[in-house]
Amino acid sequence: MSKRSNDYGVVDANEIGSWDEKADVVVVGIGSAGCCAAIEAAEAGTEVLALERASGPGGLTASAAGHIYMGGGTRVQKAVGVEDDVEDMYTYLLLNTPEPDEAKIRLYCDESVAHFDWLVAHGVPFEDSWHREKNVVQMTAECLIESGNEAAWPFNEKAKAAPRGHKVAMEGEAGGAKLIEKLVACAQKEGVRMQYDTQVLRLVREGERIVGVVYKQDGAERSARARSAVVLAAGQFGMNQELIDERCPRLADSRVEKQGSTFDDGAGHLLGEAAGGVCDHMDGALLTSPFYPPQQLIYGILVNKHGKRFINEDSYHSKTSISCTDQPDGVAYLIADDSFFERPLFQWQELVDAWDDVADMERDLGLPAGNLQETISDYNAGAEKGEDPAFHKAAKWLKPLTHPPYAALDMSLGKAHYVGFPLGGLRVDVDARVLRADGSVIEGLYAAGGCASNIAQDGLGYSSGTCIGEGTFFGRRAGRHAAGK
C-alpha cells in the first residue's frame, strides 16, 4: 500500500464532537462528474454540499479539449447525416472492454442521446458539425469526430462505424473548460454550496454507512455530515508516483510523462478503499505518442527492431502507441516515402533520416538485413490491390511505399514523447454505489468520474470522450440515487 494511503481514512462517527457543515448529500470533487453528481442531486430537492481541495472547480476536465463519447443518434449525429445505432455502439465498446460490464455498456448506450439532450439542457454547446479528418483534437469549434477505433479491424467487421467524440463548441482545446464553465452555473443556480482550497481526509462512517467527511480548510480541521451519503468524485491517481509504481506499471516507467491536474492524487481511490472497497483495472492507462496528424502519415507502415510490421496503422492513436511501447525493447520506427511524408503536427518523435534505398535505411536503423525490404515488398504488393491481409488496414490508407526517399521516425519508447493517464478506479454498480470485494454495497457512499470504473479500463480499447463520457453520465446516476432518486 501507498505511503500516501496513510493520508486518507475512516473515521467513527462518535469521534466527531459536532458537525460544522451539514447537507443531505455531499460531493468530494467539483470537476465533471461532481458537478453532473451535484446537480442532479439538487435537482432531486435536496441539499448538496460540494467540496474542491483546488481553489476553483474543473479537475482534469478543465485542461482537456473536451470530447464527450455519445453516439446512437444524437441530434449532431442527424444533423449532419450520420447514422448511428445504439446496437453498433454497444457491440463497439463490448469489444473495446477488456472485462466489460454489460449492464453499464448498455445503460450508456441506451440513453447516450437523453444524456446529450440533458448536457445541451444545462448549457453545454455542441455545433452541429463534423470535423471529416483522421485527427487526436480538432483545433476548430467543430463537434463531431471519429475518436476511437470505430472504422479499424476488426471493430468495423463487427460493428458499423460512426464518429462519436462529441466536442464542446470551443475552438482548441477550451471545450472541457467549457463544460465545467457551463455545468458549475447549473449547479450554483441549483444551490449547491462550493467550498474551495478544501482537502478531504476522512470519511465518517456510523456503523456500516458513510455519513460525512473530515476535511481540512484554512490549516483546520472540520467535519461535515452527510444525512444522505457522499460521492466521490476526487480525479484519477495520476499524480502520485508511489501509487502509480505500485499499480500501474505502464505509467511507472520513467520515459512516460504524467498526466493530471495537480491534486489527482488518487484521494477518491484511497478514500473509498479505507472504507472497505476495492479498485479494479489500476494497472489499465492510456498512453499515447501521436504521430498523426497530419492523417496521410497513416499511409505509413509501423515496423520494430525486427523490420516487421505488427499493427494496422490507421488503429486509435493510444492503441497504436501501446503497440509500440509493447514491441522487443520498446523500439518502433514509422515508416513513410516522398509522396505522403510531411512532419507530425506535435513533432513529438524525431526524423531519424531519409535514404534513396530501403536497404540502406535498414542497415542504419540497424534492422537485420533483408527484413524491412521484405517487410515493404509485401506491403506494397497488397497495397497495389487495396488489400493488408496481414493486418487489415482500411484500402483508404493502402498506399504503395515506392516514392523514395525514405522517411523514418523513431517512435521508440525513450526516444519518442509519450504522455499518459491512468484508468483505474473503485468498484461501483450501475447506480455508482461503491462496493466491496464480495459485491455488497457500502451504504452512503458513491464514487464517479475518476476515481471509479466503468468503461474506460486501458488504453487499447479507449476512445477520446469516453472518460468525461462515463464521468458526466454516472456522475448523474450517482447524484439522483444519493438524493433518493
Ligand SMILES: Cc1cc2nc3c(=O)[nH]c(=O)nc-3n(C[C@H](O)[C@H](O)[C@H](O)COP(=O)(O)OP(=O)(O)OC[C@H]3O[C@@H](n4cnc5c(N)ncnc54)[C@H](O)[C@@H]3O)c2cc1C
Second form
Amino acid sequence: MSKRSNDYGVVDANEIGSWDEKADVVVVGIGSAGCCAAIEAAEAGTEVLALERASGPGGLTASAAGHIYMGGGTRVQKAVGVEDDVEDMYTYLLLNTPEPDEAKIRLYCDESVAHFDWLVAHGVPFEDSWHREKNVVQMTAECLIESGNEAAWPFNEKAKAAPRGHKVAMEGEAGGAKLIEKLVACAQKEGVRMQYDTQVLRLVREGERIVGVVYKQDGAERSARARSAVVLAAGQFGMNQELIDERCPRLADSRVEKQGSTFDDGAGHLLGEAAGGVCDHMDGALLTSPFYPPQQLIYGILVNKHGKRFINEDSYHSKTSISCTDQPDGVAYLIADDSFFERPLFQWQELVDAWDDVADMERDLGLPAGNLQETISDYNAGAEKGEDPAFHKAAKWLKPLTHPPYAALDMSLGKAHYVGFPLGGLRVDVDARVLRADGSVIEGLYAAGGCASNIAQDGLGYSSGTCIGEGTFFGRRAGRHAAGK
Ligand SMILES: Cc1cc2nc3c(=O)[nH]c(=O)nc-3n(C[C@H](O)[C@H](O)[C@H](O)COP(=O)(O)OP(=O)(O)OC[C@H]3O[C@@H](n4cnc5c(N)ncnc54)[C@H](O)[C@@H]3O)c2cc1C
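For comparison with the form predicted on its own, provide the form predicted together with the ligand.
Full complex below, order starting with the chain above.
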C-alpha cells in the first residue's frame, strides 16, 4: 500500500465488516469525466453512487475555459461553414500525438460528432459561431476556435486543417463551470446519488477484482460496495509535489507555476497503481507562456541565445513555449518589429527593450555578433517570397522584419511566467478499464479523465480541448462498460 498522499491504497474485502453503502457503480470524483461516467451508467439502468472529496462538484473542470476538442462535421462546424472530415481529424491526432493509440484515436474521431450531439442532448450549450483569431481562450461565448497545430507545419501538409476547439457557450473562462452545471443536473435527474466532503482513500479487492472503496466522511472511515465496478475520475496530480518531483521534471522546475485544483493530488493514479495498474506519460505536461494574443505577434520570430530560430512560431502555444524552455540555458526571445509590435495581452513576458539597429540588439541581448542579423536577413528573404524554408511558418504569418525599432520579448525560463499542468495517467483500454503492465485487465476498475492516459500525452502534441474531450468521451465509455453495456 502506498504511504504517500493520505495513504491511498488497497485493502482486502475481508477487512470490511459490513458495507455502509452499496451501488452497482461507484464513481470517484465529480468532475466532467466522473459526471459522464455516472450519467451513462445511470442511463443504462444501474444504481450509481458518486463520491466527491470537495464540498461541491466540478474539480478542475469547473475552472477550465471549457474547450472540448471535437470535429468531423459537428453542428457548429457546419453552421459556420467549416468543412471538416473524420479522416483529417484522425490523421492530425495520429501525427500530433507522441505515442498514438490508433484504436482510441479512431473511436474518438469516428464518434466525435455523436459525442457533440450527446453533450447537446444533455443540456451543454454551444453557440453556432467561430472565433477566427488565433487565441488562447476567446473571452466571448463564441464556440469554434483553432486550438492546436492543425494549421501549422507539418500537420497542414498531411491533413486539412479545421478549427475543432468547441468552447461551451459562456463568456470569459466559465465554459467549464457551465459544462459541470449541466452534467451534474443530468446526473441528478438520472438518480445518481452524490456525496460531498467524501475522500476515497482505498480500493477494496476481493481476489483479483475491485469490489468497492473505503472513504473518509465526517471524520469517520466508511465503505461502499460496488457490485459492478469502481470508476476512478479523480483528476490530475499537479498539486502532489512528491509525484511531480518524481515523475514530471518539466513541472518540478520551480520556475514553472503549477495549475490545478486543490485536490489534484493524484488520488486516482495512486489508487490505480496500488491495485496493480501502471501510469503512462507521467513526464508529459502542458507548459505555456503564450506570447499571443494579440495574434500579430506571430509575425515575430523566436530565437535562442545563439540568435538562431528553432520552431515555426505559428505552432500551438504550448509547443512554442516548451521549445523555448528546451533551448540552451532556457534562453529565448521573441523578436518583433514596429509594424506589428504590441504588448502581449497576458503580459507574462518582459519587453527587454527596443533598438533601431539589429547589431545593437544582439549585442545587448548577449547574442553572438552577426548571428541575429543573419537570422533576420535569411528570414526576411524568405518572407518576402511568402516562404519559410527553415521552419515552414505558414505564409499568412510571414512578414519581413524591416521596420525599426525592433523589440525583444524575453521568453526565457525564469524570466517569462510559465504555467503548466500534468497529463499522465493510468494505462487504460478503449473501454477505460485499468490495465496492468502485462496488459491484463484489473476487473472491476476503470479510470477516465485526468487520472487516465489516452490522447493527451504532452504539451508538444496537445490541442486545447483534448483533456475534457477525452475525459468526457472515455468517461462515458467507462460508465457504459461498467454498467455492462
Ligand atoms: C487553467 C486551466 C484551464 C483548462 N482549460 C481546459 C479546457 O478548456 N479544455 C480542456 O480540455 N482542458 C482544460 N484544462 C485541463 C482540464 O481542466 C482537466 O484536464 C479536466 O478538467 C480534468 O477533468 P476530470 O473530470 O478528470 O477531473 P476534475 O474536473 O478535476 O474532477 C476530479 C474530481 O475528483 C475529486 N477527487 C480527487 N480526489 C478524490 C478522492 N480521493 N475522493 C473523492 N474525490 C476526489 C476532485 O475534488 C475533483 O472534483 C485546463 C486546465 C487548467 C489548469
